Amino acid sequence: MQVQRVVLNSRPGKNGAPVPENFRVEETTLVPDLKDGEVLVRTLCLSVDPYMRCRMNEDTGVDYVAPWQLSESVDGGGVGVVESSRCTTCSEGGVVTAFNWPWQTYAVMKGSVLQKVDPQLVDGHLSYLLGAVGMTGLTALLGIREKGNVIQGANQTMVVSGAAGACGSIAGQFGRLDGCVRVVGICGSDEKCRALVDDLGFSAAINYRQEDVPTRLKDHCPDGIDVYFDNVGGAISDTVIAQMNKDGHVILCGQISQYNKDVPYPPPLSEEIHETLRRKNITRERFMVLNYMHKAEAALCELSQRVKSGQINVLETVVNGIENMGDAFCSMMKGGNIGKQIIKISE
């Protein structure tokens, strides 16, 4: 059968941001033979995520993922429909999900690679099991409860940056869900501003593109800010640590406005926010989502419910098309994305 494929074609430069031209289509020949515990899938839709930046090198600067190899089909999240299977878990016309989804049209998995699901958990929005009921959304609700202290009746204020973004979006509702007074979140356009703030629940938000980031923090955070989710690191985080309280908590997540320099991640810290952090006892852990997949089922069922009764809303930014990968990933890299980016690949 004729698939359609996505390759890494070449890695970016050194501290460069990445270009579609980096990935590549082509059109390839797959012989659906299937061996025991093999199944061949239909792909629904992909996910394409800030961490694949440093899969794009040739070190990745982490142990936890591979870098991808020229010439070779990308992988990343991924939903699907089992076309036909020898894998006794695995049955014709189950929904699948996997984290290492080929970018390809249709693909031969093997079945203990793939997690059977039930599309009632997310009301048949398949592309959710990609984002808010998925790993993103385990990365905002076990972030801030592992790593926030958030407290009910507490008067805490919590700051998100990235707000917009696939687990900032999540994050700062469930900061609110959990007992935050005031939750603000800070983007780069007004368009994202208005979805936080109208769409979301977010207290305020601040785009940094156009406002004055501090000054605006002062206004928004009058008591001081106690819980940070930090998805971007870089100038924005150092001027959201300075206003934090004493005591306080940075949930960190993401840099991803340093996913394209050449530096260790995380990133190094300035000497003056270093003792920002010890002056003022604030803890600024490291979050890793892998390091608590032994609690991921009960998180997903509470990630379902809160979807499915509009505690949690979802944004998604949906385009269509394996040929519009490589675009779709810079743009989300660039934060032209609202919510989580999906890329439709077949009904």
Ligand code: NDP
The other form holds:
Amino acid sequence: MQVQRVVLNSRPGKNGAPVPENFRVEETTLVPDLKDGEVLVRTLCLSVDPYMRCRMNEDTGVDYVAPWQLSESVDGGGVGVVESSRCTTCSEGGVVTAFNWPWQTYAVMKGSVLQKVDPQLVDGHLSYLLGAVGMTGLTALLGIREKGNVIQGANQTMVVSGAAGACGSIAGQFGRLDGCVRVVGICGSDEKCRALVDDLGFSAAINYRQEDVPTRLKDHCPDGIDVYFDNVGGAISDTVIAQMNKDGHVILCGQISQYNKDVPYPPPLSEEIHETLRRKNITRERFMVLNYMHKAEAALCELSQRVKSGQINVLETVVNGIENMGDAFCSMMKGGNIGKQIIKISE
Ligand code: NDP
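With the form predicted alone already on screen, would you show the form predicted together with the named molecule?
All chains and molecules follow, beginning with the one already shown.
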């Protein structure tokens, strides 16, 4: 059968923004001759994520993901449907998901890497399995629960950077549900600020491209900042940390502002910020959702219930067509998305 796939065409280099031309769409022939344990899947939707930026380098610099190889299929989070199966645990017509789904319209995969999912978990919104009821939802929820020290009734203020993205938009809502009296988001456009306040219940939002972040933080956080969910790092995070209260907690989720630079992860902090953390006894431990997979099942149940009951609102930016994968990835890296960036491959 003829299938379309996306391969890595070129590497952006460790310093530099990725461009759509780093990816190439190809037609290829797939022989759906299944061996024992294999499954033919049709791809429904795919995820693009910031961590993929390091997979574009020859060396990812981290031990938990491997680099993509030139002219080979790119892969990441995906959801699809089983078309035919020689695997006892995957039945035809079933919905499945995987972390290493090839960017292909159809693929032969090992049944052992696929997780079966009940579409009821997301009321049929299967793309949520890649976002709010998937990895980014887990990251937000577990990040807060493991590293945030949010306590009901403790009068805490939370700040979220990258607040209108997949993780940030859920993190802010959990900050409020878990008991923060004030949740302030930092993001890159007025439209995003409006969505945070009007649709997601943030107390206030700051457009870091237009507004003076230190001043606006002081305005919106009159009692200082107790918990910081950090998705971006760099100057924004330095500014937030400088305004944090004694005994505060930074949830070190991601540092996207540094991903197009040749720096280690997490990028080194200035001596001044180190000194602030020390002096104010602020914790800033690295959070990696992959280290908490033993808590994923219970957390996914909670995410599913909160989304279905309307306690958590889900924002998505959806584009259609495998030919747009490269564009969608590069756009997400520059802030083109509100909520989770999804690429719909088939109905
Ligand atoms: P998002 O949906 O948040 O998309 C990325 C967003 O980052 C963009 O929309 C953009 O929004 C913002 N951004 C890009 N460049 C900059 C910059 N220079 N300064 C400030 N903001 C910028 O992606 P995810 O929710 O998937 O990921 C968010 C973060 O969480 C990333 O750092 C990622 O690596 C991390 N992560 C960590 C995990 C873990 O286990 N620790 C797991 C999953 C994700 P804007 O318009 O606001 O600029």
